[in-house]
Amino acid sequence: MYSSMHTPLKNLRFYSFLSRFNLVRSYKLKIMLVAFLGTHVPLLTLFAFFIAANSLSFESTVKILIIALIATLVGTALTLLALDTLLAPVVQTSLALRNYLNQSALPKLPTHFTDEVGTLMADTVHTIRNLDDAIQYIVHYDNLTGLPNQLLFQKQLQQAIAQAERDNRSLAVMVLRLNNFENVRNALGSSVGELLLRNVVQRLSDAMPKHSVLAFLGSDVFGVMQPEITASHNVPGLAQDLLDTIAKPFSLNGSEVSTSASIGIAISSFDGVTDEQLLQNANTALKQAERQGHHYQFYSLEMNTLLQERLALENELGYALIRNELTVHYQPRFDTRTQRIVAVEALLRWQNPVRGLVSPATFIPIAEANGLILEMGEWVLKTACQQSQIWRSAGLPPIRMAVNLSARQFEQPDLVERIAQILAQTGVEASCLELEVTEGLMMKNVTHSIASLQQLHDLGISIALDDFGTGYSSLNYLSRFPIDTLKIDQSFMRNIVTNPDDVVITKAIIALATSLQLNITAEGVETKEQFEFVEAHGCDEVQGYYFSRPVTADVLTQLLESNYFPESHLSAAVQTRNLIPD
């Protein structure tokens, strides 16, 4: 290989030899030099022989030499001019290649000649154009979907914005993201994920109005540009059409896959004047739509402010564990018959040095979205188990420690091993731990949920179904889940005394749990009337502000030490609601 790269081909040896001389660097000069030497050396030799062989006078010799020199110069000039003209195609082909390499300029050479140099020019033109088409496709189009990528989409958006300004009209930019694409790809494989994307592209393309542009911006995100906003191209209507077409199930390799999408929308002249501003604002609207559970969302300045605040909060949350800003509070759960504490629920709290106590409703969704919930959830579980062991070592009555499992935690393939390891490290018996899961969490993947919960249950851990009645409420699967406790959501408690519908639903939940032989817990009990209702209708346990707000471990230790709540002490328990805001 080395010799073939450094030794010239046989036919190029003379060319290589001439290239060593600095005075004949150009190819044309090499041709001219060879032509000059090839014609003049024999001619001058002939003249010298002719003069030497004939005894001519000096004047005759001079005349012959002058005539020969003039004729030679004229002939040489004409010959070189002709050669220069004949070499022009080669020179122009070389310049065309150089211009394409340096400036990406396509060659403009004739392609109708059929000799060797004509074929060279034609092949150069076709080759460079095909190469340029391939390069432009690679640079501007996504290989999987065949759609314009973000680079081309922004170029098209720039042109559309300029045209819209000239026509004194607006255009709409949408950013669409599939909501559960990662779950589909993780569960069914990357090949099915790619097939889903291609099917989504086909449906979106069929649903696009005339003159609209559909682009693939990467991962599971699409860009849509509607350059003409008129009555016939209603933006919300288009957004809903795109959402509806994606919501229909897809048949992929014999499996039926369902997905959905969220859309963020920005309008030029209202939400930005450049392609970057419009895309950024549409992305902001998309995040707002995803966060609020809306199908589509228009951009607004207020939304952008909220997003900036969220980003700042997310950054601070990343340091919360390192700086020991997180704490665990405990809300007791009482037996309705004895009014003694039988369990406590561990609740995460964040005491920010600048913001103060940040509501879990604010930071938990952020932690869920960016994955911090995995580290935080494990920390809460370990801290709660350590506290449970502290109470047990102090000789306090054994109680269940209830800990919520997040969706991210529940999806971990080694969840059971992690929990078993924490129990072993802290010395807590599995029977003292209760894990709370929600209906929505379990119904995402029923088979996986049943298997994971069964493994946890086999360890001796209690399983509680939290917020029952607000999610899927799939009675077909309820009996199949290894559940020990059913927790009635606090939303039913709020108006249980005055709202007949809540009364009917609560009674039905209690009856269902009783028939399945499940422990029944009522959340959000805040008044005596609410407590008396759930007590009268068979709830086993209650939890809420009527007895105690979530409190620190020290405060709860004092409550556990008494472990009974006669009426005189009940007032003291109720006063704890002023200690820690929920």
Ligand code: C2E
Given for the second form:
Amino acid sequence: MYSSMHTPLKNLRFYSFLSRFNLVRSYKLKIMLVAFLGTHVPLLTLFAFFIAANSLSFESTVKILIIALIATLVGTALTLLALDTLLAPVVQTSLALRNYLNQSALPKLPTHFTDEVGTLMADTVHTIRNLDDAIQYIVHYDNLTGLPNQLLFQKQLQQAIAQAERDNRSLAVMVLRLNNFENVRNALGSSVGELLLRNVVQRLSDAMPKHSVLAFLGSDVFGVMQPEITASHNVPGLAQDLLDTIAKPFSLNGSEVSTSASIGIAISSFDGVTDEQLLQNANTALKQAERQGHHYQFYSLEMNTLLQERLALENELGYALIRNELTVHYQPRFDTRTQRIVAVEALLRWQNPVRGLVSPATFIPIAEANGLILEMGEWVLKTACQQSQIWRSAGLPPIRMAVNLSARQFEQPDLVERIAQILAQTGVEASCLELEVTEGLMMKNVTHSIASLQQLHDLGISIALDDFGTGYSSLNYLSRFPIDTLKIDQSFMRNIVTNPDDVVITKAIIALATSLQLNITAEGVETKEQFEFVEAHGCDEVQGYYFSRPVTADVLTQLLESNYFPESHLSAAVQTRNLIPD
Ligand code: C2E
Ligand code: MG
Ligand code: MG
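Having seen the form predicted alone, please provide the structure of the form predicted in complex with the ligand.
Now the full complex is given, and it begins with the chain already shown.
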């Protein structure tokens, strides 16, 4: 090694000789010098011989000298220029190598030339890229498990945190440790220990949702990053899945090995904003989980109780349909002028045996997040249509049945067919069904929304825009959607008598809806003053506690009967006020 560095190879002797001269340090200069001398020495010799051999006059000698000089200068300049460009690939390859060494920049050289210098460039590019891949792998991945190591995990975490901040959402970081790994290794040997780790990795990878990251943080510790928490309750869901999959026994070299794990969880924006803070807090939570014998633990206590509670609720909600704990209540909508019931809104109720009545505002977001809403929404639609038919069969005049549609239902590709099928099965006319959608739902995918709503509308179903005024209130889109009714959100009613701003907005909404020839419903009318306001300003329909709370089908049957076949002169509105609230 030493001698090869100091005794130049045979072909390098001349190069080595030239390198001694400080004046020609550059390789390019060496070539130029050789080319220059190689052409000038023979030329000048020839020239001197020519002058000496012919006794020319001084004038002729000067003439020839000038011609010879010009010819040599032009010839040399062109040769040197050509050499300079021919040497460019060598110089650039050398530069590319230097850039990789100093800045790890991958070379960008052409790879399609096939002569010696062409292959030098191509080989440099390929070698450096392969080398770089290998280096990146060694630096960022764990050899035993093949998973990203702590360094890469933290890099990915930093990127995900930045993205989550831009999107204004949270991400979850989990640290998972096997509980008895040391014992297994001590009892069964390190090769079984390694085998166990590889098997654990396999199972964890299989349980990992799309876009989540699993990393090996050393010894028996794993890191998990969930970049998106759509509803934070799916974090405990994932933690539980990971624990469950590890808890199943492993068959290693013929012996059955059982293990378990603990998990600590930190949520960005609650428990820290940097990768280090989050990892540290997830580790703290892990230690707490291990100390207290919990399987998983959130770093912040509020989050812990909140999510545990949510998980329990979600669990019970899963059984609600099968156990017949769901019912539908109906809230009438009245014509402002005649004060007759013209529509009813079907509102889902969950009567939990332990918790009592759970508000839809609490359980619908959960059902939305885990997809249960699809089944529930369809059940509500079917139940409401059946009820509508019961009223028709009892000889009551047709009224519209309004059913709320959730975003998840709206995303179903076969939604229109499903609804058409329910109408056909129950015998309800499409004109008697109204679907309530929100702006947020429609804005998710405007083109799809217009198409689906149009199809539903073409069937004869009416469309109501629920909670109007709270979302985008995009007037631009309003005229493009096939909407029949605008329901002014109840928040406006609350302040109508006291807040001049709400008065102005409500008047503007009414004016807008009138110009678009939409039916206007005021939601949440609770007092006489509120009713008088909306009546005076031209709302077509009203819904609210002033007239009736949502009530059971039986109570609503009585209301409809008294509304349409009044034995007394009292309006249904007045009668309902005396009924027991929902
Ligand atoms: P929403 O569609 O805007 O329903 C109106 C809500 O306002 C109902 O609450 C109703 O009880 C309440 N309300 C009616 N009049 C008054 C009033 O005068 N004052 C006050 N303060 N409140 C009044 P609920 O039944 O708790 O439903 C809450 C939300 O849950 C509904 O808002 C709807 O978005 C959702 N929801 C209910 N049932 C279903 C369903 O079957 N499917 C879907 N996707 N969502 C539903
Ligand atoms: Mg509604
Ligand atoms: Mg509403």
